[in-house]
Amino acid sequence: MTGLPEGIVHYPDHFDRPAQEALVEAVRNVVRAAPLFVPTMPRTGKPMHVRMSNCGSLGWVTDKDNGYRYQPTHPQTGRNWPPIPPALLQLWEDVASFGAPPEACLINFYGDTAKMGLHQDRDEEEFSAPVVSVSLGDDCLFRIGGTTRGGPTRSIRLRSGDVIVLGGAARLCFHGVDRIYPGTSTLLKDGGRINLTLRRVSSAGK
């Protein structure tokens, strides 16, 4: 895909249909152990549009009282997050070009009307590691800006099986999901979109 900021790489159709189905089953296994929950915004407690879970040694969470953070346990069950599935660890090896493994994989489920406002992924200590994102299910309109809020943006339609990497100069680019295109995929029985986001949280030297 041309026209993307330096440091952003789009891999269309990286996962074929059987691989996508295997990832969905892996996600289902994670969610059985770490159920989806609705995160809430700091200070206001306003619920976000997505339901989410995590896998890995750390998981990203947010709530009214304690804000954005990573922690090793599910906020509702108190249990440790399940491990990251091997196929996603292999994806990191293939596309991240980073010498340490991911510690967190965010699982976000988008319904037909869900969206995600422009934001930066900056709750990590390690910004030299990229963010690696996998799309499963219905298409979405993914918006990418620069490293400062309010600058020009561009959009890309992500389809099931696509992978996008934000690294280098683009690691702190603002990005978000403007809309879901319902009915564009048959991967998920009841529709919607799953986004899997691999992140290295702590310094690689730790």
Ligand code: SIN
The other form holds:
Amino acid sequence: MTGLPEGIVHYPDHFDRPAQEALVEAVRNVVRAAPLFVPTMPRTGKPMHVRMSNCGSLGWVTDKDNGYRYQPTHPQTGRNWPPIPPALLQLWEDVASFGAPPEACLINFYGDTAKMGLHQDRDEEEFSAPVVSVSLGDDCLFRIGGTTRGGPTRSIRLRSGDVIVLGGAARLCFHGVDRIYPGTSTLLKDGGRINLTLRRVSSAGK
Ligand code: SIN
Ligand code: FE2
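Return the structure block for the form predicted in complex with the named molecule; the form predicted on its own was the one displayed.
Next comes the full complex, and the chain you just saw is listed first.
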């Protein structure tokens, strides 16, 4: 019993150190082909704190003019996103309990002072599929609320190798990252935190 809201499952240390190193290598290969970019908020154009890329048939992007959306191509190179690495497809098989594969894997890179405000992941058509999230590198303080803005929230510390699944009643819960704890992991040689989120975007037709 973790005390987390129903629909949220936390798997501490799901990936051991060698598996984490292999995932970092896979992410480095993705960002070589699909470089990290600084996303900007709809309308205001304010830059987000994280740098971002994607793999999969669709990637999540945002900018001032066109807002939040999924698209098959990188906004700067115009090329298709690289495929989702097999270890992440396997993770989805293992924890998502959903009969269709993920289409998008968003890669967020947090520097020492980066954070992410409370938000819902709601740009997908298919809310019956969970969001599966992997933490690599420095610890963070992850905040989780309910499905309405302004309700009570609680915080948990996520560590390198942890997986968290937001599904069921918690699929549309508000969540965000309050802070990074610099220097808490040796996984990334220049520090920081990588978060990977796997999502099913289009309706799986069920
Ligand atoms: C996100 O909600 O897109 C990122 C969550 C995280 O970094 O753990
Ligand atoms: Fe999110």
